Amino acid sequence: MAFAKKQCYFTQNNIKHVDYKDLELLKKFLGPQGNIMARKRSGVSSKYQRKLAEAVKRARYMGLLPYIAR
């Protein structure tokens, strides 16, 4: 049973910069406990996964996103 490979969300929507202030975008890639989703699960390319992780960590540090969700 072969699955179609997921298309990267950022290349699909022509997003060049992942902004830490764009909380709606970042929340799409967080799990129910507030953890960053894995690449295999989200389908994001490795280039944008690194940018996404950096943006989420910055947003957490600035107090825009929680470290854990309860």
Second form
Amino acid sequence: MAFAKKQCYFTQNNIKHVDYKDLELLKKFLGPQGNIMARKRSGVSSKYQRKLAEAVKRARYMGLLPYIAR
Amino acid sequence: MEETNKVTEATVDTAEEKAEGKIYEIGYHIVPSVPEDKLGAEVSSIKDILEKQKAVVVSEESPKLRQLTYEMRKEFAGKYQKYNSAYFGWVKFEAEPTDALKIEAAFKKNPQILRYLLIKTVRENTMTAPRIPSYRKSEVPKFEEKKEADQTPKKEVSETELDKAIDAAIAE
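Show the form predicted together with its partner chain, please, the one above being the form predicted on its own.
And the full complex, kicking off with our chain again.
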């Protein structure tokens, strides 16, 4: 078993909405190059993975997060 | 892609939200060539845009200079200007969907606004406060229980074993 089963961070912490300006939160789910972490890796439920992905993409559009970090 | 996002969000209707208007949030970047002391005038011009459409401000954050994670460009007098930093601010407001689109159009026209993003959101604060790490409830009492469980059988064993050990020692 490569990945231990984790509970979703958002349901655990009772976070209902993912804000694109909340960079500290979003950065937890980014890889070293600024890519969105796979659900398999972060344990986020599919409902919140969709919200998270949208928030990250909005933050990228607004120049708050990088598209590619080198 | 962004364009399609905005359109779908503006047209989606839910009966629950219809009763009290819709909550939108517009985030914007003001061009860094605006001097710091004239930023107030820019902010008030943004407020005028909102007031014109009778939008009710729910919450806001005044623009602050920040570095952009990549270079953005905006056409200015037939030439592209490149920017690596901008004043980022946002306003959350309540408005009718048609008014929200007018507000968006006004932002698009404004030459001082480098980029903006209109999204549909909720009235409550969506930013998360920094959290204190908490332990699971089940973990703490389990540890104590184990300690007690370890101690009691040891005592019983030690009494009988002590006698046996003494007997064995005498016999030798």
